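Okay, so here's just one chain, in structure tokens, the form predicted alone.
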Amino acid sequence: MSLFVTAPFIGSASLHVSDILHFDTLSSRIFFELRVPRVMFAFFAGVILSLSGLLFQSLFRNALMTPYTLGISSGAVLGAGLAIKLGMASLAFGIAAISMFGFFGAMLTIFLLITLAGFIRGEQSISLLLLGIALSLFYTSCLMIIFYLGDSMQNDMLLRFTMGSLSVVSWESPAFVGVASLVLFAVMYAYRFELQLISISDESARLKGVDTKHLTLILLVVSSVAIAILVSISGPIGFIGLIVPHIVAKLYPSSINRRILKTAFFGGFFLVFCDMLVRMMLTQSELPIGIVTSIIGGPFFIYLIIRGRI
């Protein structure tokens, strides 16, 4: 709790509690309406990325998928620089079109993902994963083109949105992701013992009565809804869905339907410390949460592969 509340108060701008008090002011105004929108948004982020990780790398009992491995991120990128391409500002009901083109990006890779597997055959974790960075290949590729057809404006917002921020203003994005976050929690929750079965295999759990396939759609369908949400308001986080699993999995050695709230406090606490970093250090522009939980992620990962984990 100590982090909450330290954390609206670090910033390039000084805050004082005997200044926020006084709602008249802008230090009340900075705090109220920046501040603590952002520490909520990147806490509700952070739940929705690692409960996402827990949920893939159970499903398809490999520690690498990710909806970040997957190359859902990546499509909500190719949709967004799509509607930078095209100049649109929004769409309808003042929703921005780089935000509602981003989620129809991430949608799109999840229906593919579900329509190509089932024509896997063999090893369909393995396979999934190959397809997901086939997929993500594919997408930067055309967002390379993106990038060569585009003028200097529009290769800088494509730019920032690809290194993912959680600069956000009122309370409307903290919001929508908070509501995503706790639907996605109470799926996962409802359905956590059956979520052990299958995390075990298929059969065992078809044999204590789970169907196995219904159950996967409705989990994948849940979490990748609220990635797409996610993605389209902050661009792609990387690396938070693979590492929290693991290091909750690490410090608490136990069932996965018991690991369910650790990973998402721990996941949603893990981005506020990471956004605090950011703000902590002293550049001329924000550096994009993206690129430090990718600097941390990356020894992880690397990690990981060199103990055997994966």
Given for the second form:
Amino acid sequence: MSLFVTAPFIGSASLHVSDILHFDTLSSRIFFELRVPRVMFAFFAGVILSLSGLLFQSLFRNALMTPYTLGISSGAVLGAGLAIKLGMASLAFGIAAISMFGFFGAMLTIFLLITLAGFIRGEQSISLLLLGIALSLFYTSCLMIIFYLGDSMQNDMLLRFTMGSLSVVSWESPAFVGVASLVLFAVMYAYRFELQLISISDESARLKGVDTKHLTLILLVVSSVAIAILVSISGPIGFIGLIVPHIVAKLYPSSINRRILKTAFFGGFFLVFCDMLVRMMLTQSELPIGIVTSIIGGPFFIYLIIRGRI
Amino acid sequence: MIRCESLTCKYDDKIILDDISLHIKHHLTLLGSNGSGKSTLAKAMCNLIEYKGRIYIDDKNIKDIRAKELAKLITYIPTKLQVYDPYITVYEFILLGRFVYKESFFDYSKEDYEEVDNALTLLSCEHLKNHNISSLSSGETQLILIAQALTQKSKIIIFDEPTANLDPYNSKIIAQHIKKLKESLGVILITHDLHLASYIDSPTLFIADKRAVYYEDREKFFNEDTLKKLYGVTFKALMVSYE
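Counterpart to the form predicted alone, namely the form predicted together with the partner chain:
Full complex below, order starting with the chain above.
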């Protein structure tokens, strides 16, 4: 809680409690229109990323499964890249075109993954992971073409987006992402025992009357929409979905149904904390959060592979 | 109890079982060489795999029974248990047997917990209840799987090679439990362990070359000539006693 209270005070402009209590002052506006929405956004983003990680890992029984490793975030980046390249950075239907294209990019990736997964014979989860990696590489190449063809202003915008950022300028984005994270949490909690069964094995879930194909589809769609909403606003923030469920499992070694709430809170606070560090490190400008999480996440990814937790 | 009519199962394009019809009255022991289709038959009975033909349990086509209701009629205990969730405890695992009785979205009831306690007592494995499933030995795992099936209260339990990875002592414990369960439940036993098959003493179905041969009488199956013909191996007197 103390993290929540102190987090909005930290940043390039230092704020004091007495300042923000006077409305219409600059400090007050920075606090309520920038800092507080940002902390809320970071929290909900952390919830979505870590819950999706936990969900994907349980559904596919593989510790490396996250929306990030499956290429869903890359899909969003490519979508946003297209919007920028096509000069559609302005608003369309009240929502930024970048966000809309990002959303469709992420959803298209999910659709591709689900369709292609239908053709997979044999070990589903490993093949799906490889599919995700293949898609990511393909997207990256497409993005390179966009970079190559883009002018420097477009490229700068795109580069900013690919780095992932939590800066928001209004209450709209935290509200969107907040609703998405609540829905994701509610659905996962409602199906907590089904998830527990699926995370043992597909067969054991079906022997208890769970329609695993149908349920997997529902859960994937819900989490993908949440992820798509988030990534279309923030850009890719990698490895949270990989790290947080693992740390929570180490801290509270219990079955998945009892880790959903803990993972959500820990994920939220973890990203608020990372974001606070980012704002403390540099005072002139700020390091994009996606870079920070990737720098922590990369070595962690290697650690998971070496420890054989895949 | 279970009736299969013109049952055909394929895996990819390979036919595993070809046009099998059979009627299981109470119990059955399924024998046959590796890959002969014993587990396939068992999984078809639980509607876990695609098949052609019809399977009836208590005169109801299993395709017409809701999945949770079917789970109350029949369940399948695998040889080995692969668990991704490394932190699920024995107690939580057995509790999942009550899933079919639980209201959707809600927690388990007091009665469900009592059923788990009963199963733990019946199989004398209370001491394991707080252990992680992944830390159990093969014998313990088999016991816990049986405990889960018991809390599920299915009328028929299929055991798929329950003694496959067990030492003689643990095999004996499992064998005695299965024998006891035969008094109150339908038991379908898949095994290569002829000592076990002989001890459990149910009518025998031998599967070979995609077809099945039924032996109602014990004597007709457990004699040297039949065994030599079916397995292609000479059998001397059986050695282990599960009594």
